[in-house]
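Just one chain is shown here, as structure tokens, and it is the form predicted alone.
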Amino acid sequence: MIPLDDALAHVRDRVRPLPSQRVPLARAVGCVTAERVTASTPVPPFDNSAVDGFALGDVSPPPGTWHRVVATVAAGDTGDVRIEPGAAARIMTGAPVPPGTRGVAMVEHTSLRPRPDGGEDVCVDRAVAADANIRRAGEDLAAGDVAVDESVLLRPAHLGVLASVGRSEVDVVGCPTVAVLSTGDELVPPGTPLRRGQIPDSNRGVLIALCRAAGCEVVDLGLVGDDEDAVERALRAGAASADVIVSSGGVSMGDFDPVKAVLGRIADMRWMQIAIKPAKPFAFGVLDGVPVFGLPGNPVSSVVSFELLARPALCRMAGLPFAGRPSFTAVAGEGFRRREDGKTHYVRVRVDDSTDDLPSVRSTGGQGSHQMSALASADGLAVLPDGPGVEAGERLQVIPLD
């Protein structure tokens, strides 16, 4: 057996970020920037009102002062009305403040009266400080400021920043496309009546969902039986249509593993027994320049192997650091006993109420590598280093699954 860190180092050395591509902003959320974007003009580009109200030409007029309303300025107006002392202009949020404006009074703090000439005067019942409720040009970003830097994971708010500096597209690291394959004569599509010796293929659907949740596109290579020609056709189709291949089944030490035979012949592979439980068998290699992850066939092992080994690689290919989900410290809500076997154990747990400001975790039940129901009830994997385990109340690390 080899340490998990050795397997991770082997994978890390053989995956690289994907080439950049320019995408519309609507498709950019969740991607990582491949360029530094700077503001070519100030943001906002002109002085504008932060409220609906009245632009005043006087500095700090006393409450109760009346001002002659000389204009109305709406958002989008391009007029050039000037406000003199003693005058005011009705103004809407986002509208350019007229030259001569000393501050903007909120409409809630004003009252109007008609004038004999058909116009209006406005009275402000509260003091208005200089520059009150005015958004100055460049207040958010000055021309030349970095709007969004390189290697930033784009969230929805970043799209607003990019749009504010006039960008409709952005260069991002390509999001990986993952080809997912299940293998084994014993597997049948879910919903198919079972004959003796057959089981539903649950792995492929779970792995597809995990890949999509990680922000990847997916190519479903389907379910392939234990036929070397069929396995080779599926793998080559994956290499031609995707950036990564993820296969489950056929990587153990069994005598009859067509996946192992085919990949050993057409790809540069390394077959590993990792010192972890579950998910000890693991294979990684490259086929026609495309990374190939050979995950174990047991359902829980397949998920744990994906989380520990495939997810960090997909992150790096998408332009993020090579890392899985960050672990956190928790308190064992019960004893987690284990025997010494040279492996790190990953126990399916549920996070309960906090204890001493730390979350408490309890087992979700059966820990067999075939028991998906316990995994479905879990929201974390408790990490138990080799040894006797931990007692209730002791601290341990947990990898979140949500």
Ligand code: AMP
Second form
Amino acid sequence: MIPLDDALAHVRDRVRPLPSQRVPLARAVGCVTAERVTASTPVPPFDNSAVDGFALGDVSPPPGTWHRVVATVAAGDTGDVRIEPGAAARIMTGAPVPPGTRGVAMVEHTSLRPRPDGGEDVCVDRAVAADANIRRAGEDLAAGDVAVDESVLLRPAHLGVLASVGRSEVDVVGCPTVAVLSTGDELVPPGTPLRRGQIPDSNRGVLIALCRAAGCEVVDLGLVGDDEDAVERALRAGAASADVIVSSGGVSMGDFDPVKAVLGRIADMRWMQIAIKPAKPFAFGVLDGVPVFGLPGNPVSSVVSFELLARPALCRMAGLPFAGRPSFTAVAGEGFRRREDGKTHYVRVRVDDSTDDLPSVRSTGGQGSHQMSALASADGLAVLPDGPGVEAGERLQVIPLD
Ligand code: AMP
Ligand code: MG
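Alt. form predicted together with the named molecule, vs. the form predicted alone above:
After this comes the whole thing, all chains and molecules, with the earlier chain placed first.
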């Protein structure tokens, strides 16, 4: 058995960020930038009003002074009429402040009276400070400022920043396309009537969903039996159509474990027994330049193996650091006894974070690597280092599952 860190180091050395590509903003959320974007012009691009109100040519006269309304400037207007002292322009939020404007009074603080010439005067009932309610050009970003740096995971607000500096596209690291495969003579597609000895293929749906939730595209390689030729054909099809292959089953010590055998023949493969439970067997190879994750077949093992080993690689390929979900500190809500066996155990737990203290965790039940129900009702994996386990009330690390 090797420590998990050795297996991780082996994988880490063999995965690289994907080449960058230019995508429309609408497709960029969740991707990592492959360029530093600077503002070529100021944001906002012109001085504009923060309120609906009146742009005043003079802010020094005492409250109650009347100003002659000489223009109306709506959002989208050019607003190039000059406002002299004693004059005002009716102005809307986002409209350019006309030249000569000293400050903008909120409409809520004004009253109007008609003028004999058919126009209007406006009176402001309180003092207006110089520059009041004016959003200056460049207050968000000055020309030359970094709008979005390289290696940033784009969230929706970043799309707003990119649009505001005039970008409709952005260079991002490609999102990995993952080819997913199930192997095993006992497996049939879900919904197929079972004869004795058969079980539904549940892993493929789980792994595909995990990949999609991680922002990856998926190629479904389907289900192949324990037949080396079929496994080889499927793996080669995956290498031709995807950036990474994730297969489950066929990597343990059994007589009919074809993934291990095939990868050993056609890929630069390493087979590992990792000091963790579940998910001890693991194969990793590079086939035609494409990383191949040979995850164990037991349903819980395949998920744990994906979380611990495949997720960091997918992150790295997408331009993020090589890391899985960061663990957090919690309190054992019950005793987690275990025996010493040289392995780190990952226990399916439910996290209760309803109190002000550290979140507390309890087991969700059957911890066998074939018992998927306890994984489905879990939202974390509690990490139990080798030893006697953890007493109720003691602290432990938990890897979140959602
Ligand atoms: P293996 O890793 O191929 O030795 O499989 C270990 C266990 O996982 C066996 O009990 C298999 O039947 C089960 N198994 C393998 N692949 C799948 C799958 N895709 N869906 C559900 N169970 C599986
Ligand atoms: Mg098998």
